[in-house]
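Only one chain comes next, encoded as structure tokens, the form predicted alone.
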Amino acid sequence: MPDISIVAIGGYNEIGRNMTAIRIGKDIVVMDMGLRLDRVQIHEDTDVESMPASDLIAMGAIPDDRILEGVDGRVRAIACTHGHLDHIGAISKLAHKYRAPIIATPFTADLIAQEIKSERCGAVNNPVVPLDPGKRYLITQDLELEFIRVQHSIVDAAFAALHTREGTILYANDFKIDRTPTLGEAPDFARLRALGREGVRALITETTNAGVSGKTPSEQIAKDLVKDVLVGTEETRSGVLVTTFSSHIARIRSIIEASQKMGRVPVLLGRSMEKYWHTATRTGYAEKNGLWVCGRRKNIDRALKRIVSEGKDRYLPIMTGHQGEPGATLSRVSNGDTDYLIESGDKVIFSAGVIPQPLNVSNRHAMETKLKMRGARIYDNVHVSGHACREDHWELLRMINPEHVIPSHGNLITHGHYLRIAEETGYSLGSNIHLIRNGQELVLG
């Protein structure tokens, strides 16, 4: 009987650059190849597309996959659970090393194809295979990949279930237990319960919000928050700006819907806004309705100039920059680098939380301070998370009842919070819950 091991490549010491290898005998399936965004942002002039993988590994921006050189096996497939850059951002740098297909849900596959096309430092020729949630992909005679529908802060997110003769390995990065999503369907609880009955050998799961008590609110709550805040400003003659995650198509749709109730024209501003919205229209998650979308800087500046000329009260700009990223549209507005000058009483709505990294916290604080100095009224945290909180993790554990549990996508602090949840559910550290770090391989007994 071939042994099974879990190789922690990235995302086990930090939040970001996720990459895990699952070895069954001499066959390996890689889960995710992600970027660590704060390591890129700290070097403001970093052109990731033009940098070799070795440089990005050295700066800690992408996973150090050289550990696989010492693992006795061959990579048969690369599976990606969703389209966030901390899960797919290193594919254009690393995937070419492995003669293996890249398997992803349709929205994610489209984003991966764009990442590969924009790469300017080497060619990635791996086939990209779209796989719908609920479907299976035969990797070898003994290995089959299944995607299971879940909810997250991006559409088309999935759990990856790797079915082997020795049992199923369930890779659960990232998710929330949302029974009333505003876009797409609720998680496939029936399939998850069935997996639990069939038997799951190991669960590999994120720990991002494992230390947050309670349950993550539904995206429906965020939609109501957005509507309450935005429609509550409809009688103002001042400017209203909104910033949110460009990849959060459900949230952007809610903001657009609220803008129509306000009587304002929505305008999407920012390179990533353009990228994700056009991907959503191609894959059926957004309508091709002539929405004003500007990605290039000159087009953004032209749009902001027109908004100011025709009246701030006629438009609702929805822009990048919620983390205070240098060069993002809202950051440029806060610096006074556009024709859209913040005036006393203008409102800035943050429909996004701060990603818990020191650089993000610092950048966001600096940008908010600049906006307030110019007279802006800040509406903060009009948002709900896309990550599971404490009780969601407890619920998933009880639903799946895996033999082994491996915390991932986090640091020692978040892993520690998760350990407590698992212990409350009956697991024991060192016996059937395992704490591993980047560069380590865990052989399952």
Second form
4 protein chains.
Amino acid sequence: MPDISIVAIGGYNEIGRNMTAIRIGKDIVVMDMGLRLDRVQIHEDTDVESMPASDLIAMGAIPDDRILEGVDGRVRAIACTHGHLDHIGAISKLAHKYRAPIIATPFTADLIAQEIKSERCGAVNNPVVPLDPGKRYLITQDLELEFIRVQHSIVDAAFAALHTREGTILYANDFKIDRTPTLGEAPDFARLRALGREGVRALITETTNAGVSGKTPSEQIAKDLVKDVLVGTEETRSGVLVTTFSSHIARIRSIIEASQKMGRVPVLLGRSMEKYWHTATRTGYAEKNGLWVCGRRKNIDRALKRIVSEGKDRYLPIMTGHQGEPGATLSRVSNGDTDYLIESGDKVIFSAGVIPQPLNVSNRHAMETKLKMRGARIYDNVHVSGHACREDHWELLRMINPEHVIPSHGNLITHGHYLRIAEETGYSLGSNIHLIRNGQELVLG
Amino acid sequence: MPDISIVAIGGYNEIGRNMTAIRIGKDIVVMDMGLRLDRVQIHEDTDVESMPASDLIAMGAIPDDRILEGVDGRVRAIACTHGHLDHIGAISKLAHKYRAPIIATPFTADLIAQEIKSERCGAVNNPVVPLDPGKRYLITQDLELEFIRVQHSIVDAAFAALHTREGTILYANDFKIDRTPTLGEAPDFARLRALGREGVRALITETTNAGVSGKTPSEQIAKDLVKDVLVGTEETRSGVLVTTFSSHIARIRSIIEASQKMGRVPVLLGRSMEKYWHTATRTGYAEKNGLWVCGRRKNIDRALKRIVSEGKDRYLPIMTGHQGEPGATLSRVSNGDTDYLIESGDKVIFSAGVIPQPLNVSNRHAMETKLKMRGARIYDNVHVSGHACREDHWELLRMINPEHVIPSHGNLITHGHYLRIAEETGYSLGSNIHLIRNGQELVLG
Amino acid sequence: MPDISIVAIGGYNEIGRNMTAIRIGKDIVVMDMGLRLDRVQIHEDTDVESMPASDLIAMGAIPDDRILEGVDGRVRAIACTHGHLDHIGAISKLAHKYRAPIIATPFTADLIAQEIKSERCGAVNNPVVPLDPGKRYLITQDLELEFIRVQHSIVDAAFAALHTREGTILYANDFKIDRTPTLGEAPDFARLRALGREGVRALITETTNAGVSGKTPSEQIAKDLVKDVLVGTEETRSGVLVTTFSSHIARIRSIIEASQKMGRVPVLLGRSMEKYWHTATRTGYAEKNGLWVCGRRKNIDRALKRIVSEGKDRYLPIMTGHQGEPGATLSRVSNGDTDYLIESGDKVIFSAGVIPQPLNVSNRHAMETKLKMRGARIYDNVHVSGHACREDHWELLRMINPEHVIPSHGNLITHGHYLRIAEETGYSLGSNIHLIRNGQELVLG
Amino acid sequence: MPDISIVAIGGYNEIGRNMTAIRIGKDIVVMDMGLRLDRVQIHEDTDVESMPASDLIAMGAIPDDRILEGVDGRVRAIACTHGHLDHIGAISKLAHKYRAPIIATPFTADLIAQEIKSERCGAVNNPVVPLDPGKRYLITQDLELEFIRVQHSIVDAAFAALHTREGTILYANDFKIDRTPTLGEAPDFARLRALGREGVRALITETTNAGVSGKTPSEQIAKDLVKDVLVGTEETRSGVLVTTFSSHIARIRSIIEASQKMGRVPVLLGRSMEKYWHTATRTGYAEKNGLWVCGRRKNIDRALKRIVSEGKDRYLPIMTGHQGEPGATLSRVSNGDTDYLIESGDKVIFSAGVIPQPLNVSNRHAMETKLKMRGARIYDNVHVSGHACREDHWELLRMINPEHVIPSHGNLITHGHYLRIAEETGYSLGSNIHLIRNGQELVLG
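Switching conditions: you have the form predicted alone, so give me the form predicted in complex with a further copy of the same chain.
The complete assembly is shown below, putting the previous chain first.
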């Protein structure tokens, strides 16, 4: 009988650059191929799109997949479970090494196709296969991939269940337990519970927020917060700018909805705003209606000019720049580089937290300082997380009840928090919960 | 023409023991007489109810009102703007020194009457006069007190506007700008805006959260969070305990409402739970229906026994102890002193934050550790604050547009944050915004 | 050939209650039997001395040694590597279960004998055998124990090397790399380096400060800091009180030395001050000269009275209470319970940090608040740690170069930090560095 | 009789860009003209040397001295009390507006002359007059300036006492109470105490560390720490790099001294290292001996090449880059841009803390990450502060006993901490301790 192993390639020692290989006998299925953005950021003037994989590996920015050379097997498929860069951002650098299809939910697949197209360093020819949650894909005679609907801070997120003769491996990165999502349906708890009953050989799961007590609030709470900030004020005539994650379609829709309550016209501004919104319209997550969306700098500047001339109080610009990224629309506004000049009392709403990397903290600080010097009022962290917290993990673990648990997508501290949750549920380190490090292979007993 | 001065008696150097005197010529109106609980707590075995005022003054627990002896005037009225102990807790120690009525909104007045009754150290005979928000009380020929409805984490909170020949003084402690409260109506913005138009001589206001960016979320958000935690779970059969502020009637009602969605019977447990709930029923903030409320230890223990015997999954006990106070119901549960024994998977919901005093932090830590050792799952901070944040202060200040601003109810750090808000609105330190310290009198220019 | 295993009994999941068993074939040697004080503290009115072991195990206060029942072997010796309570505090509760001698360096052995004597719950009859660092003790034909001199925040600290036919196991808890100690000699680097050359099978080591960058400063720095604070001031006539760890004889000697530079007479006050100082004089770490030492409350109070009457500026009282422990001498001073009344400008020097447990933080806060209310000036953290920091661990690991490393004496977070150090040195998780949890046995490959 | 006023121009609302004007009748003396570096840093590609004053004022980088236009008087002298950029960095932008000499201690005067020379935007022609501590300078018939020796993290720091007919104003920015400095003598306590006896009308003083408890350790402690880190190790053959403040001559000398104990040749590398060291040799604070000092990039690179070729273990490079400043020598080393390639085990000693600005934190993080990726071992914060802590302020205040106290050089939070110290010493806000904001003039009563 074929044995099963889990190979930690990336994301086991850090947040970012996720990549896991699951080997069943001589067949390998790769889960995710992600980018670690903060490693790119600390090297000034790094142009990821034109850098070769070897350099990106050396700087720790993408998974070091050379360890697969020592693993006895062939990659049969690559599955990506959602469209964030730390899950798909290395596809264009690494996938061509493997003659295998890339399987992803429709929204994710569309993004992957765009990633591949924008790559300047080499050609990735792997077929990209969209697969709906709830559906299955036959990888080999003995290997079947199933996507299960979950919720995360991007649409079309899924768990990947790999059904093998030796049992099912459930790859559960990233997710939140949200019973009242604002876009799409709740996670497919019925299917997850059924999997638990059928028996799961191993659960590979993220630990990002395992140290945060309680449960992650529903995205509905974020929607309420957005509305509360935008509508629950006595100052209704000033300029209002909102910035949020471009890929967070649900959130953007909540902001658009609130803009209607305010009687303002929403406008999406920024290159990645355009990219993700268009992807969403193509895949049915947003309507192809007449929403004003500007991606190119020239168009953005023209839009801002028009907004100012027609009246700031008639529009709600929704823009890139929530982390203070240089060159993003809000950063340019903060520098006074556009016609939208901040005046005393204008509001800037961050529907996002600060990603706790020193460079983000610094960029945000610089941008906020400039905005405040111009008189802006700042509304920070109008946001809820997309990652499961401690009690959500506890629920999932009890629901799935796997033989083995392998924390991935985190560092030793977040894995340590997860380990305690697992111990409280009855697992024991080294016996059925396993800490592995990038570059290690765990053979399931 | 009579001059006006503001005398900082307590709460200007610290959070707690609020007391302000406003002198108009020879007439003085006192605003609030509060207790500073953390000063009581660091002295072990302190029994406030039987301690004389002088000792409590010496330990910094109540305002040092002896400074009024040097102020040339007579106290004509004492107004309390809401029912928290840091606003009314020194009434029973200090009010008898002044031959003046105590004026408060109905809920607050009821609590004050109870405070006075429970005092063991001396008799307070001042009349307690309930006054509805929106109504006025004639103190002297030339002095009129008006209450204006606001929102806070307790019902029936009000601002006090003191109308004098020299203009209006607005005492605004404590409040939040909540346009969608879950109990009672939104603050009376129309009246506040009218006051602003009429002209306000001085605004005395709290600064507790002036350093917290953005706006305080509506209590509606807390209600949503409570529901999300209680209902948004796949683990529906375990025991669930909730603890929150006894005086936060709105929150308790949200919890009761959620209990109905869960199909569980709510039960209020704890001495102060009973006290505030009964006050709420008497004043119309809660229905006098058959809700199960137990205040005495014997009754609490009997109730918990019955809950266990009939099934933990049929009840939702709502209890005291959110700060880990020794002797509170949840503390006793955590010690295994009741029949409600925590089992693995039972949930404990804290619909409260930890008040950031070391003793609270320690008590909470001890209680949570014990609960976890018994297998409890902890849901922390299912809560939003009742204090205005930075942008709420900015809004209020622009709405009222007072000649002078005097930060009260805070320390130098929170006052410093407020000062910056005021400077951004056009005020200038020493000229029309004034930092004063406990024991100082500010004569308005 | 006999196999070797390491059994994690206590201190592997937490800071405190250290206990490790090393099994060589059927022979077991136990290292340390400690108490976890913070678990005692959160249960009010816990009297450790009169509680049975089972209760203390249930509350997580002492190691759960019942797991040894499932280990196939017999305890032949118990070795304690220094005299802190988290290493010897459970001797009086657990040692009697094993017919084995307790081996410790002289200072430690003296403390153990006192622990045993003060136990009220049962009789511990194990012989206590003093063993000097550099000396060896034959446990069985095939098992030899060697103590190696190190430095820590208590005198006579040692590593324990267990020489077996299968190689040497080095138990290295707790230590600092101090080349310029103020009492005793530097760690025996020559012997440690020799051990490294001979080959060490496994290193078991603490991780308390593994997350703190750099090296722990020498105790010489603490001595300099003490002198700087006491002598480097222009205010030389006020009362000065010092509090520090009673067991930290080196520090106390530095304070005494500084007192002489100040021209003040040092006085040791407090029950544990007396206990440790007398132990130090018996074992040659302090002179039996006429130093004034008071342990009993009556004597302390008399001494403080005399100090006040003769002049605060003639004495330097060195007292218990650095963590604000209720009942300790400084706590009593802060409450005004002695004749030494704090006056404005009196200085209180904490030659200790705050142990980061909420109860300590709370106790310290309460005590400092009271001291400040009386006018005291506070000098905090005139101290350096006794635990190795990151680079010290890195040095030790390279010096010893063991086949296997087992982090002990820490929690998952500190172990995680250590793991990274070991990885940087070439070790690999699961292969030659092993994370084990309380209750687990690791068989060395 | 002429009245006296204090005009807060810069540094009263923030750390940085210090500038104070003291007006005595119609005569004005300006104290310090500094730069706020973090405001420069958040604006990318800002070239201070070629920017006009107006732009730098607009971005808050230099004091807005236009408020002096509204002050009735003429600037008679500009005094700079030490050579850090936040005290002299705006001289080259602002001093030419005033026909007045610039008076400074010799080391400071030399730096000012260099600042003026490097200015590309306009000509500053004011005479620069060196004045030794202990000496006096007659500004007008009625105005005399005296410098009093203090200690700070740069040599030749002084207090400025302005003797007027209305009494003495003591400007005390920045300082530490160090009785055992390693370079130069202790502060002139005798003169300070004499000033206190003679009577000081007003004390203007910094509050940077007023919130830090205790006393700032002597620079002797830093020297001991440096030695402990460099010499107190068993790893003696690896490469060692040290980085520290270029202007901190005392520290650099301690490092040089330790290098001799290590048997390594010290080498100073970096443009500002060269600048300050040469200034020190010119002014007698360092010997003009054969120390190897390289300022230009070409020379630095040549030196590093030679160090590597002759053996890393023969040299101790002391370099710029402690805050991770892009382009500084250590940053270039971390990027692999020099021949000194970091190998596993090489040590990097930061004899500096991280200046708590987000951009510094980010730069340091990036640099440390790169250094660690190359195998460096990091020794952080081998440092003590140059700013007085709480008890030092308390001592100075009691020593000087001024009629009025004006906190400067800080923000509302640090001023708040200082205010409490002053209150504990008997001062009262608004009466004899005054909080003023940039742009305000305080007329002394």
